[in-house]
Amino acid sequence: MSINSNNSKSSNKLENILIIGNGGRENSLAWAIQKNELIKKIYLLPGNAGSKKINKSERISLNLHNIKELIKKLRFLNIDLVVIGPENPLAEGLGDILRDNNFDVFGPGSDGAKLESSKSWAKEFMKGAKIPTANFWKVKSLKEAKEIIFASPNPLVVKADGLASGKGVFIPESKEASLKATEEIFEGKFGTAGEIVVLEEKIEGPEVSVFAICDGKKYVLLPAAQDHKRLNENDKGPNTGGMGAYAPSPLITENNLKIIKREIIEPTIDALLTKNIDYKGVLYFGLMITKYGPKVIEYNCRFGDPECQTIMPLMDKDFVILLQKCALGTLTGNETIDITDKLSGCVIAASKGYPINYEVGFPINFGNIDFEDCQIFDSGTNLNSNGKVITDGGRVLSIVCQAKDFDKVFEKAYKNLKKISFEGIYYRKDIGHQVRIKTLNNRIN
């Protein structure tokens, strides 16, 4: 699929950025990148209704599968760095194609993206590299799964092997529920992503997301975040792509961080190198802090959403330079990020019925938003024929705020949320409950 080219460009130039994706993650990346005075233009492909509100940004429309036209357009725009946001184009090898055509890309090739695009491959990768994770079974039939589930002393976690937009993980409370989830996956709930099912031992402890931006050999850590995956308050209901997050996470103590670096991050990069995988992008480690130490629940090959929206306001103006150094393979490993001393939190406003069935196309009304230390990153929005912002996804808006303590962070976020309305708006009212000091009775109703 690649197009051969002898065209070369200056690797040091950093004026025109392309960000691929249409969610809150991509909007927050653009917002962080535009802070740097070197940047002249940020193109979002395709972006969403909120993209143009970001300084220096412009939406463009191109078919990512029309490679010839894509390469022609990117050369015309003099793109210096491509940042690929979502997992699907990474898994499909878009990073490889662009690199073959002399573009600097932040985002792994399809080989590195298998850490996310195949849960069974990732589990076998961890097993081979002796990276701490839960025990697992890779199954290809319901009969095989049934034998394993009912031979296990406890209910097993059930995962569709392929990409399922963060919705392919089930944490049942009974063996019968484990079997039912497995049956639904094999019956086609996630299409070809469910041709293989991973059954996994259930482990316990708080979860945390750790992000390492990597140039293939060296890495720089970003602030750790905690995501709220479940749809409803008190972490109940189905898994979602994420209903909110906060950062930095107090779970990552200095001792935990040493263990995570030594036993998880560095062995992961070493094992990638052993497999001749030149991983240039972000390594997302979904971890559980168990009583036996940190264990990997999952890898992602891209920034998490909504963790990315939460972390980006903490970044300094030179964040984009680190992305370029990762793309070029020129990290020293001693780089530091001048992170603000404030804390950050994000609450997702979703469509009624998300993550299963929901309608889109409803007008969004914004009241008098207080933008001091607050951002609204559009996640699933578009414009109708009258130019009105409408809902266009399950997760619609990311409301992100910063303050010196988490109670103030979420007080601001929920205050702004009350000024936003669209038909069927839904959001959790307890995001950040682990770090907010006030009791639930004093929180936003």
Ligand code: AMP
Second form
Amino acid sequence: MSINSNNSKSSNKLENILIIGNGGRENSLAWAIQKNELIKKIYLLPGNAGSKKINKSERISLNLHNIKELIKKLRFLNIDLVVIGPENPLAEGLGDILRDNNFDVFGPGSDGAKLESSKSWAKEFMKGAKIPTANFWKVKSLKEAKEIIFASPNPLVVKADGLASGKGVFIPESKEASLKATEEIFEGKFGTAGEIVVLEEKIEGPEVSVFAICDGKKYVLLPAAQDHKRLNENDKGPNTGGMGAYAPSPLITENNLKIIKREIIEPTIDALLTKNIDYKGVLYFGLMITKYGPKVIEYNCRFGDPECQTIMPLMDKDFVILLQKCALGTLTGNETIDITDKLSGCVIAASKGYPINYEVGFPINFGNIDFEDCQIFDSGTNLNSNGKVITDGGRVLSIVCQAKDFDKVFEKAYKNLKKISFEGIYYRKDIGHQVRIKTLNNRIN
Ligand code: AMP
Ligand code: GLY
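The form predicted on its own done, now the form predicted together with adenosine monophosphate (AMP):
Every component of the complex follows; first up is the chain already shown.
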């Protein structure tokens, strides 16, 4: 794989990086960034137990809401580039504050983050820019919702407007269930995130995550990934943050890509510009490839998790330079990411009971892992007082492997997974079923 960035030399200093976040996404970003020889130090705020496996890294602990102390410390550390991983600090405007204090930041301001932090704002944005998406209604009362739900020919999808950690979307089977989901949201299930509800027509088709890294005007596409949102095999059970992924997704054919660029990506960037939104970060397009063409299910303002862990091993050492170019607004748009040589896949090891109720604090035992073309990125881990790695989240580890075909990718991933143990470990055995030839007949149990 190579990143041809015409001028892959960095124009600004690029020695000290700060990555904000504590998940598998941030762990994999740090791992990809440390490959560049320009990088001297990567600070992980706060990072997790996996941080210690990242070369040149150091965990730091700071309160993101104590802006004065934060800025003082980042100046002291001579931070050249800040990468903000999760949506919450982006939505709260951390990117704006850091930019106002002269830091180069990869991550949009709170205006651009609205694409994720308000579903109704994003739907109106798409409507205004004629970007294909499901029909929708923005509602502020149960009475209003009831009329719309019962006037529709089919049950409507129900979404809390604000950030709800991926849990605020309901796909009811009946109109009564749509109404019940709406009622629960209005009753405060998601706090202020549920003051507005978006009702949506249900659309159908396979889903794919497309990532455009963007400097405000120009963009470069990363390999598209296929997430597995449902908890259980055969895509059953509740929605989760994602139980596994693979990339690149064969759903992105040359023809689909042309349509996606013309009808979705470019109109999105143009519409942001029209609204004077200087979007420097990842535009994540959650798409459904329907029989009427690709449609946007959702936007996110950050890398997907576990899509990021899946894609990072496909990047070469110049990836961080692309991030810096986005932050500086100096992408040419002609940078290309060529990944002809490898495919990547990721399986998430989760805690029993995720995504609803789960316990943490269990010791993790890593057996004799084969690290050739395999990475283990820590998602929810920490160290106990004896320095032992323990579970510390719903999604605990991301097991990522690369090979020339997806059968080999997942064979390797599951082989390594069998060597890992912690109390209540749970993982889907069918990740990649869409692209594995030996697939379900040959599950590794
Ligand atoms: P979101 O958090 O908005 O990505 O929604 C979570 C999941 O719900 C998506 O990945 C889809 O599988 C499903 N979903 C969301 N909106 C719709 C829709 N309008 N029609 C069908 N499925 C949807
Ligand atoms: N894996 C889906 C997400 O990060 O939203």
